[in-house]
Amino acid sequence: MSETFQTPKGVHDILPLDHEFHTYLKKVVRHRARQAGFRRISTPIFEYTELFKRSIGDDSDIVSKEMYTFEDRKGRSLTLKPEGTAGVVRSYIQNGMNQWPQPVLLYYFEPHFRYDRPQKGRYRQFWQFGFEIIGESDPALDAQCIQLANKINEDLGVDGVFKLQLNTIGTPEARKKYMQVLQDYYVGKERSLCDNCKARLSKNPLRLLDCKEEDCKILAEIAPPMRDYLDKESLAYHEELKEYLDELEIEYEENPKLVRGLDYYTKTVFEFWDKENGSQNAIGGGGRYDDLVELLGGQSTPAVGYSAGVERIIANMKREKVRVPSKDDLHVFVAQLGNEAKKKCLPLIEELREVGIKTMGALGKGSINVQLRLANKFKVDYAVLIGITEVREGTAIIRNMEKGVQETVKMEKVTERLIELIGDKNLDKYSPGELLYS
């Protein structure tokens, strides 16, 4: 016998269940996207390998840790996008977009990749949504793009598990002199400092703020703070910012040792953090990147994002016990003994699935109590009988299973008094154009 495949380490199947978490998460999203005039952008799973460690920066821990990176046949170096911002900021300039009308408003919810270690919430590839405005620097953008995010953990049942951190890392040439401040702090202090933290202290030591290790966490909180040396407009920017989140209720806590982990951050950062275990569980954030578009070849543009980790969400839907509603529950099934009960049926279900009624059947040669076996498997609420005295009288048997009871109609009524017993109202039903707005 041939050995069996598995998944590789850290990716993992979406199984049917899972995947009404995504639909429901994804109907979301999408529905508070198109209130606030976000348009859905898709980029390519993968990038020239430049394009990352150009907007990311080649001290971060995802670009020389953690991305998928590898040469095509004519030896360009290419990488599985293990973030959506730099994806679509590339395509802002690459399309003209700063042609459009502006702010451009623009969300995605797509998969991406990094080589990291595997753990709860975390895989290898991982689904992100994300939400970008380009073209516009105002304090209360930043509050609506926070306020989106807020609302989307509202509608999914998981705003009581979270808190939003903020801080303002003001503009990179505060945050060069506060860096040396940082590294001149740390003279002496190395042999304290984790391993991935002595590395960082020399190319990125902004990130020493924010390490989950305890010794460094301790040499954290008492290190110079960052707000002393960043710029008046900087501060004043953040000031105006929680004067709006104030006006909008949004709770938040002011959190100087939040740095994100990517290098074209400006000013506003934040974080939702779970509100028991910290930054180990927290499922998204953002904040403004006004030097982005024109460190990739565009003019100088504003910006501000949001992105968050779909599987993080749903583990904590399911920590929270949210029901999500399935559309996938089957309404009928179709039993039927023999080959002239069969031809009868094929049509049938047809036309049953054209009025939104959710069918299956004419499987197999099986007997119909063994039909009406895998009917209850199914969990529909009638069963459909048709066998050869049906054939000849041109009827069919409406079986209700829970109840047990059932009626005979002729096979031309069949549809019409299936549509009374079910309801309208839960019939699966739509016309082609009307899918571009449900």
Ligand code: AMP
Given for the second form:
Amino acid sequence: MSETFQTPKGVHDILPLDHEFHTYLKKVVRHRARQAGFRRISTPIFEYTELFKRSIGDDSDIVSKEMYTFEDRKGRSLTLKPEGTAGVVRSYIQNGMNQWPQPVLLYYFEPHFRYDRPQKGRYRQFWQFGFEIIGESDPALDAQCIQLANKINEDLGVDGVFKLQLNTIGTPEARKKYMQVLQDYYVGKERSLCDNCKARLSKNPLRLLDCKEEDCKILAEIAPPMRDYLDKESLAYHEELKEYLDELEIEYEENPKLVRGLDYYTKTVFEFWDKENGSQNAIGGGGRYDDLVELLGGQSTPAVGYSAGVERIIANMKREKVRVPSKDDLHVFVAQLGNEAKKKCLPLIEELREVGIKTMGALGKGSINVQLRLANKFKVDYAVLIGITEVREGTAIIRNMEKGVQETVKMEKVTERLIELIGDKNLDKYSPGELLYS
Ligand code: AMP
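Form predicted alone already given; the form predicted in complex with this ligand follows:
Below, the chain from earlier opens the complete complex, with every other chain and molecule after it.
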């Protein structure tokens, strides 16, 4: 026997049962996004590496150690997208979206790739959905972005697990000043830092504030507070945002140590943390990125966004025992005996499917009993049995699988009777017009 294959380290299949969650999540996101005027965008799975370097920052964890980067045949450096915002902003500029009515509201639901150390809730391919509001700066928009995220958490039944963490990191100029203060503060304390923080101190000192290592945490606790060095405008902006959140009755925790790992943020940053495990199991985060469009070559355009991890949300939905409706369950299994019966079955199966009855059958040979056992395994509500007698008499037997009772009906009445039994509202009708709005 030849060797079997496993998925590469850190990635996994999305099996049918998980797809029930995926589909549900996608519908909730789509529904909420649509209600608020967002339109869907998909950017390519890979982009030029430079896009991520310039936007996320050379010294960020993502760029310095987590990107899947490769060269194409012409030697161009490409990278599988590790996050969604950079590609969306690239697209905004490339497609002249500054000519569209502003702000431009976009959402996505896409796979992303990071060479992370695989562990529970941390994968190398994972799905994120996200929202971007590009073209306006106003704390009311930050509040609406947070509200949308909050609503989705509520819809998915995980709002009780997470707590919103909120901070402002001011303008890049103010932050630069503060980073110098931080570096000065850590002089002489380097020995107590973890290796990661030692390496980050010179390039990305803000990240020392949210390190999870005990010793680093103690030092961060008594570090000079960032707020003391931020510009007045950012602080006023933050106060206004909090007023709006209060107005919307959204609970939050002020977290002056929250910095997010990506360079492009300005002013507002926020994350949804697990109430028990803090940032370890965050399900999503976002913030304002007023300088990114310009940094990537567009005109100066303010923006705010949010992204969330699908796998982590699903894991929490399962933990919270949230049930999702599944549309995959079959209604009917068609069992037949003999070639003549099989010939009658094929058009019947098609007819049933056409009216929205989810049907399988005519799978091969086997006695009626074997097929009925199979019908049980597929957990159908009804079986349609067609044997030699039924073919001769132009009838079929409809069996209620749960009750074990059956009735004989004329072949041409089978569909009508099954619709009656299953109920019109339970049918899975396919109509392109309706699909658009389902
Ligand atoms: P970030 O922008 O890095 O905070 O990512 C936003 C969200 O995506 C996180 O809160 C996680 O829910 C999810 N996420 C990020 N990285 C991973 C990963 N490697 N595996 C699974 N989910 C992830």
